[in-house]
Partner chain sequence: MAPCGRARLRVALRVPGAAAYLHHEHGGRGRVAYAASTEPIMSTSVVNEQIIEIVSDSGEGAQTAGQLFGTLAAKMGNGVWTVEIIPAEIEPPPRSKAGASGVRVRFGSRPMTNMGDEADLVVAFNEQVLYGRIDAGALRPGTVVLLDDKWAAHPEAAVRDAYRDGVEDLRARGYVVREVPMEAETLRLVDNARRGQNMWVVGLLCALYDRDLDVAKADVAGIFTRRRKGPEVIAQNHALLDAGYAWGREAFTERFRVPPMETRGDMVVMNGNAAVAMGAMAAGIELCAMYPITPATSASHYLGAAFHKAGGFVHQAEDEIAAVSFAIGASYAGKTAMTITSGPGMALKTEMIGLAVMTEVPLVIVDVQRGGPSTGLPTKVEQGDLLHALYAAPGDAPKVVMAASSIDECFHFMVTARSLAETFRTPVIVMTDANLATGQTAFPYPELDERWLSPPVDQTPWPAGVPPYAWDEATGLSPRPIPGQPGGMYVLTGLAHDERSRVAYEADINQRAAERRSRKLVALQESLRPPVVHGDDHGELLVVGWGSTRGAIEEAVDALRADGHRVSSIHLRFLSPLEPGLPEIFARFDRVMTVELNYSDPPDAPGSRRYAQLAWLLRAQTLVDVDCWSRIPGAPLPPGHIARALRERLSGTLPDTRRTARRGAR
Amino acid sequence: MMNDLARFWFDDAADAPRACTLEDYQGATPRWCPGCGDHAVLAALQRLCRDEQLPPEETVVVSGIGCSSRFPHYMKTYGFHGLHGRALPVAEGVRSRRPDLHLFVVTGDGDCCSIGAGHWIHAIRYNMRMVVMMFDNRIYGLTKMQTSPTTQAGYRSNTHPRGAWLEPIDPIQTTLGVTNVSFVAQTVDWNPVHVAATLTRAYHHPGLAFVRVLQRCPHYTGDVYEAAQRDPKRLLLLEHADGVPIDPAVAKLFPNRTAHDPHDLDAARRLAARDDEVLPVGLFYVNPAAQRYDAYTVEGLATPRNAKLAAVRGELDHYKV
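Will you show this chain by itself, using the form predicted in complex with its partner chain?
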């Protein structure tokens, strides 16, 4: 194969940088149910890739298992559709030695908050650069409607036909509670402009950006976000110069708005702990200076082979008799 120089030299017409279009990011035809909130997020991510002109070959989407986790198949980038609950540690491994890749993670409420909950806590603490989209339809979709950790108490599912016993876990509060958390945002699939703006803000964050997407599952939990979708007053738009940038024209569509400084962790936690029917959307918290584990995992990447060989020999010499 030719090296880069040769390609430029002989074939520059063919290889001249060409702007990527949306099609360059569109993989297989999505097989989600009509009206499923996953479609909107897919479209938003494809648009983000196009707007940022991310080379498809340098873009990786890692997922677990679930309806939402089929996401990578519908992108035309590199993808890793792995195991239920394990998207985060796989993505960490990718990131650990590849600072050059653009890395996105797709995970569901079961995938992230139940079977992968241990990884979730640690991923937040590791704070390795990636955008994590947690699709919260408050149900297990793929396996046909079992209770998830985010299912509301009393909600009937196939595993709890008499209604879920316990109060749900709150993914935003939980994430905000983890040491070294660096970016927590929430958006709703039915407002594509807000989804796109949130993902863009997340993409530019130097660390792990955790985005909870309130995602409609018309097939199983059509009622869950129905009220919030119908009544815009049920959403509370978080506004700040360093928050999710929203066009004023779009912001007007949110009758309920509040100024929130995303650098204030206590304020973010208070906001997350509101116990009313109002769903805050926007950036809860950001700290671009949080410690990043990937700053350490790249150690030694550039070590030339002869230096490696000398190091191995040096170590072996300690054992020499």
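If you're wondering where the values come from, they're calculated on a predicted model, not measured in any experiment. Positions refer to the first chain, counted from 1. Heads up, when I say rigid core I mean the largest set of C-alphas that superpose within 1.5 Å between the two forms. What changes on going to the form predicted on its own:
Core-superposed comparison between the two forms: the C-alpha position of L301 differs by less than 2 Å.
Take the protein just shown as the form predicted in complex with its partner chain and give its structure as the form predicted on its own.
Just the single chain follows, nothing else.
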């Protein structure tokens, strides 16, 4: 049911209750490659929308440019397929004017960590409520295998045929280092149960929830996460009562588990600094009390139109000659 702010925008909207099914969120047929990890995340988000009964007309998916950024086309909700690296400022604009909407952002390792890096840092600091899913396949896939900011040093690509020269950016460590960070989690696309649980936990966070999805690109970087996919011992499950809730039967599938308090920022940074031999999955850090910039941008939104027009005219009167 629409809230009071939604009625302000849609005075004639009906509040007829209905039960949404999975089909209510399924848009165009995905055109990703067979075996692409994007399929699993799409299915998880569609199930989340159904389970939470998010009205499609009150749900928005925003993306930039890249394979992952085709996401809005595959959701039967409102969507905005933006410019390269610009998903986050678009989403912030949506949140500042329509705080009643359910907002999801999809970006990739190139889209977010390269051309969009400045927006990424400030979006974390602004902490406006949204779920940001950063798909990390460690390559530019849509433009055919160029080195991305997260490509491992020595990995061969079309732009570095002798191997990438520089060490990669670590999205988790970077995000944890930004002022006012409030939620940082990591999951893997080949464990759909953990993906779904992580996105659900992120959705209920009152701020910006940054979720890095280690995502396979079978066409270009099929070997990058192959060892972790084949050997569960290469994953480390982070467990805590306030972390990502996992059924005990599913948790048993992770030979390596550790108790981690996600309210401990220093501990989260130490976990993120581990090498790639064992990949932590779960909630690194959460701070529901972090400042939210959308608590400021919402001021004045419910001001009647006549009052807004009168205020504008009053200001213009200052310039009469």
